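Coming up is one lone chain in structure tokens, specifically the form predicted alone.
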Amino acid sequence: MQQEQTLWGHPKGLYILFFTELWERFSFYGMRAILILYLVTKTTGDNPGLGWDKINALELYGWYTMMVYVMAVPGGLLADRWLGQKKTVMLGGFLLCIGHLILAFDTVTAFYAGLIFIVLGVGGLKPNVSSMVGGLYKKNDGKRETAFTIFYIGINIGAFTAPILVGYLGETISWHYGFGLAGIGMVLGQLVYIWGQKYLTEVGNFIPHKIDAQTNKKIPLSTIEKDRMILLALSFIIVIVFWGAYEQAGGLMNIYAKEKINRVLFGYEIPASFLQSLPALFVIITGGPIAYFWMKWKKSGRESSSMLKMGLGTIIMGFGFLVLVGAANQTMVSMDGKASLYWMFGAYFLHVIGELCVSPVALSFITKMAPLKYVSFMMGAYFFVTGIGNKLAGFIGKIAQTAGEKTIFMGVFIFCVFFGLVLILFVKKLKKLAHGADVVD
């Protein structure tokens, strides 16, 4: 554990960590803000897209934010029996610079090739990334959960601004200059992580599976570790269940606003992916007061353990799309169709406060619950459901351009609190499988 070099409270490695992951993230939400819109964009225009039909938009963009989180599967494994988690991440970076800037040029070879290297170099850094952030602590420190908040934050830092950056350039301008500013700032955090190597001599090395030395065979997983894994993959459901519907952002969320919300705001026409800003703008305001929300709430002897908090929040983030149920009626007898900009609002903001009780916890509960050995596999594996998640999303976004996306947005709203409810009711019994590992997130 590098605990030598501190600021504020931390090692100096998470916030080299933090930045990386910051300007990694401006890249891949700049990126996703545009990819749906310059897809559909007509081929004539002074800033012509690709012109494709939006079911097939829709399914693309559910197939490229699936293979980016199924690809940390094999990123962790590289990690775990290759190269460790500190050179995978620079392998990578490295990748995803590569295909960031392929995007600005403005041929469909260019198109397809920058989409497939960032799909890898997102499978080398994210779930790795990760990992070092928990490996920077020894599995008791209360200050793990802490240090995934503030690295939470800088995720959407860049969540936040690269929609408006990147977004503006990209709608108002020239799709590809926007692709070319997602790519500038991947390269700035992969210097940061190359800078910042100093900072991380103890973290993220490769570490041999240990031998038993009378056998001479790989040592087996106890049983408690075994019950853990179990655990962690019956949590993977829910994680399925939550990023399926909280990325209908990206996807059916982000051409309903371009169709259906009026986005005049004092006098202005905000582009469509500006939107995509929002669910970050709200993390960064909400993070603190809900983490110490959490504190409050065990230190009054309150059940809240992982679980309960991922239910919670998965069932909170349903009712976001109980908001839009209010939009899609409101367009229904609106003069020009359209439905009020507030209710973006107001689902984004639920959509928020769901994911503040999943994504954070589900990141520290695997580098707490995970045998050593296989950390990055499971940070991967979580990466991997996410990306089911995300085809689940883009599936969903392609019924609705048949059933209409009222229907859609009622029955994502039921199927998130159905299984929510499923986890709480069950909490007690998966805790079990944790045996007393489970501490407050």
Given for the second form:
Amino acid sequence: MQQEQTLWGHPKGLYILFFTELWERFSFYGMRAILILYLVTKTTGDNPGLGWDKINALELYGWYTMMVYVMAVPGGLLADRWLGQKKTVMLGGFLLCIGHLILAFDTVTAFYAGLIFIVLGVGGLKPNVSSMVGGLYKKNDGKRETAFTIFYIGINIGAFTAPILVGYLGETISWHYGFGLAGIGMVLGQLVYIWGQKYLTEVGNFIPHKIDAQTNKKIPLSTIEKDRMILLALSFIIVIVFWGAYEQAGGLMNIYAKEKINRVLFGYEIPASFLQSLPALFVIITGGPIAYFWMKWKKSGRESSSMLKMGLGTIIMGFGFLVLVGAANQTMVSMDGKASLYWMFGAYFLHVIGELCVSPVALSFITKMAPLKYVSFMMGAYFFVTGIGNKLAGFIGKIAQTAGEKTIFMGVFIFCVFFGLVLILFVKKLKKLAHGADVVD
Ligand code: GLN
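Same protein, different state: after the form predicted alone, show the form predicted in complex with glutamine (GLN).
Whole complex next, starting from this chain.
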């Protein structure tokens, strides 16, 4: 499906989805940045929290961050079976506005109700807004992948700014003002989406199942469609490996930065949490150049399948962990037992280069590969496996507490390089399952 009206070479609808998702991620990452802090802050004082202990708070945090992505599966099904993507995004957006705004109220009931609304809202919005980006382009349109990079940069503008703004307001004035600001961000996103409906007339509409005129039954998937679904399922293995390693950022790498990294820069000690914004900033800076690189690479006639990019991305990200092994070595010889901040910069930089070869590529890949009737479901399944990756990351972080960081960094490095190489070795075979759908752009 192609939209008529374009701006800077892309359908105008892309920019509507860009800003909708930017604000949705603003509210998501803003709220997430203060969630755990709010939970563990004492119930007394100027800005009281819920006074939970750390173990329970981390437990809830783990469940919450997993559930938002798990709910992407029913969110995808709802779109495929009944509502279509466009209406499901609208519904998810409303639930998110309610959820975030409820958190602005200072009661425990409001807190739980808010979380439930957000989990349901992300489940409805996140997979379907991503599928809609793909729906703006014809199956073989070379601009699809660039579009996903643009979209991904929007995600990261939200992810970069929100923890700083919401975090500042929440921590210094009131947690509920912070949650409220996240809510205002979501309302802005919803308004953009409502206003932009005129640019989205051709995309995200409900597609009924094809019915065989003679037997009056649903037409089953063809062999080619089945092969492509199998390919998607196989690609999800690397997705788990990638996110399982990458999501160490918020846990193990965060604690490592706090305890073992000398964070003094120009005479000022940077809080460890500030480093959490670094990956999003790197995405904003390097997203364009990486997309340009792949465009040139493809034009030169070289192998540029999604599988190759995902394999390479996982290896590059793995090398980020090798950089951390360097940091661990320095802590053993330095006077204060700490390593330089530049190791963290290097590691995050490689993580992001890897992320840009995997994450927007995977989104684009799903919209190319899944049969039209199953796009949203497969997108939901993708986010589900990223949720599993998140859980795996938490598990690896826990192991590191007994095995030691250096061993874990080395192990994750080897793990990523191994899986990345296996994928690259099998690219030719896997590509056959795509039946040409992954070589056109
Ligand atoms: N950071 C990206 C986002 O928020 C990817 C998250 C994911 O795929 N689980 O959209």
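Positions refer to the first chain, counted from 1. Rigid core: the largest C-alpha set superposing within 1.5 Å between the two forms. Everything numeric in this text was worked out from a predicted model, so none of it was measured.
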{"property": "Rigid-core frame, C-alpha of residue 365, shift of 2 angstroms or more between the two forms", "result": "no"}
